[in-house]
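A single chain comes next, written as structure tokens; it is the form predicted on its own.
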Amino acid sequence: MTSSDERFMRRALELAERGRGLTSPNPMVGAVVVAPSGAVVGEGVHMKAGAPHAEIEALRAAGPRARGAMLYLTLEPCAHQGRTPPCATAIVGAGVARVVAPLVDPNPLVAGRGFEVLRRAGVEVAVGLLAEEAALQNRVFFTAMRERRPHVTLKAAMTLDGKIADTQGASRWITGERARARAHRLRSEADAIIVGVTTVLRDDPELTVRLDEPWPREPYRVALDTEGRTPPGARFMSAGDPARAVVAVGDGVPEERVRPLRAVGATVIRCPTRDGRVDLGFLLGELFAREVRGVLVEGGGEVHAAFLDAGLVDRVAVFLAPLLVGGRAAPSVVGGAGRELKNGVRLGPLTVTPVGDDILVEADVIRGPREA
């Protein structure tokens, strides 16, 4: 690989970023077509499932100049008929001579088949450039394809002493306006937002994406409600498409409790229970079947603990406010029975970002045994 290869691949990754929050259930992908002279003759971005893929947009922009050119692509091209025709055959048909990509697509429908189509047609294929950066950019998609469940981000806002509300239960507002706007950006990147029924009953949230401009995608609004206590008049029911308001109840809840929810158009998912709670793994499987690839869990503390105890958290995003409220009874960011220090959930690497007067701390959950 050359320095120019890296430069063009970084441009492709930069283009892919424009699709953040818009492409699910597809990954973000960017593409750059470079003529033998070294001139960029076409660029493309995938912006929406069902819309042309990045390589198709780039090839269209390049036109006949794609013949004999190099194509820099942030993920293996598809080789199957989905919402759009296969891209690998289009690349061959355009006469591209060389394809550079960081990674194999983990989607079982692709998984190396796209590169195979290219190589069989005599196209040179180079794989591995900036693989780590490309994998991080599409971490949600990669987790979903690998685990066959959505990627889970635990999001919370807390005081510097770890409280998500005061002793009276008040939590508005722990963080400032800029942090709340950033939190809505996180929502915009998710396919579903999950809270517990206690949050629904106490705060009556809408669970919508509220940004400066209207957001074109509407995440599912999900309440964990083992006993079926969600009132049909809860605001998250009417905050958007009623069918995208989901109430996950235990499979033993009487039908008369959920009938009013269905009557207002909500989606009710009956789940088996585990330890007296909705089985979170089952629910995530149901959401995955609805093309949910990334979820944002917004708590509170007991819900956070349940996801962590089930080993279902992949990433955390915690806003820290410069406040101390104290109080033994004030809820903390993670409830539950707690863990011994040696068994704590390990995080890293940390990214710390000032957001107004607050701080956003983000990190992936580290899997596997503690290293010596």
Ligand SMILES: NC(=O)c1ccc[n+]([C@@H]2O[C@H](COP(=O)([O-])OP(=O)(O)OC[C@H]3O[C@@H](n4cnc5c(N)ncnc54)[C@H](OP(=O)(O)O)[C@@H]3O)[C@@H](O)[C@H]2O)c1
Given for the second form:
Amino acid sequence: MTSSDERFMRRALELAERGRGLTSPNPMVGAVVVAPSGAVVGEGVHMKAGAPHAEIEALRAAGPRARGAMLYLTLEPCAHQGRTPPCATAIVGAGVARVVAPLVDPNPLVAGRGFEVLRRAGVEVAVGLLAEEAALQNRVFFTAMRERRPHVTLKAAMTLDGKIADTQGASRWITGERARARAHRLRSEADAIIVGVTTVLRDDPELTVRLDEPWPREPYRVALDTEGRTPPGARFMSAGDPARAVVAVGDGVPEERVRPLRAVGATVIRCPTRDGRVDLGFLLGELFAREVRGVLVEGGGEVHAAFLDAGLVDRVAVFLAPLLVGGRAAPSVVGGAGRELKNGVRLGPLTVTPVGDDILVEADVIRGPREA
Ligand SMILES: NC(=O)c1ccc[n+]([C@@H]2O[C@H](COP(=O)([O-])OP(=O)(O)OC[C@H]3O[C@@H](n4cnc5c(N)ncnc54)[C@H](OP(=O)(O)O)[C@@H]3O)[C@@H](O)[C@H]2O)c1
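Based on the form predicted on its own presented above, generate the structure block for the form predicted in complex with this ligand.
Whole complex next, starting from this chain.
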């Protein structure tokens, strides 16, 4: 691989980024076609499921100049008929001489088959360039494909002393306007937003994406509510498409309890219970089956603790406000029974971003045995 290979791959990754939050259940993908002279003759981005894949856009832009050219692609081309025809065949048909890609597509429908089609047709294939960058860009898609469940980000806003509400349960607004706007950006990248029923009863959130510009995708708005206590008039029920308001109840809840929820158009998912509460793994499986790939868990502390205890958190995103409220009874960002220090959930390197007067701290959860 050469330095120009890296330059074109960086450009492809930059193009892919334009699809952030728009492509689910598909990954973000960018493509660049480069003629033997070194001139870029076509670029493409995958902008939404059902729309052309990035390589098809780029090949279209290149036209006959794709013959003998190199194609830089941020993910393996598909080899199956999905919402659109297989891309690997189109690449061969266009006469591309060499394909450079960072990664094999973890989607079992692709998983090496796209490269196989290319190689068999005599196209040179180079895999591995900027693999780490490409995997991070599509971390949600990769986790979802590997785990066969959505990628889970735990998101909260807390005071410097770790409280997500005061002793009265008030939590509006801990952070400033810019942090709240950033939180809506996080929502725009998710396919579902999950809260506990206590948060629904106390805060009555809408769980919608509210950005300066209208957002074309609407995440599911989900309440964890074992006993079916969600009021049919709760704001998240009517804040968008009623069917995308989901109440996850225990399987023992009598039908008359959930009938009023169904009557306002909500989707009720009956879940088995674990320790008397909605089984989170089951619910994530149900959401995955509805094409949810990325989930934002927005509290409260009990729900955060439950996801962590179930080993179902991949990433945390915590806004930290320059505020102290104290109070033994005020909820903290992770409730539950707590852990011994030696059993704490370990996080990878913290990314710290100032957002207005607040800061956003993000990190991935580290799995596997603890290092000595
Ligand atoms: N600052 C922030 O970012 C932020 C965000 C959200 C909330 N808050 C604040 O947090 C407070 C509420 O937090 P909270 O911890 O008391 O309650 P919570 O986490 O919102 O809700 C907990 C309830 O969810 C239900 N639930 C269903 N399945 C569950 C499961 N598998 N695991 C855990 N819970 C499950 C349980 O009730 P059932 O057993 O009846 O189902 C449980 O009691 C409020 O004061 C709110 O203002 C702050």
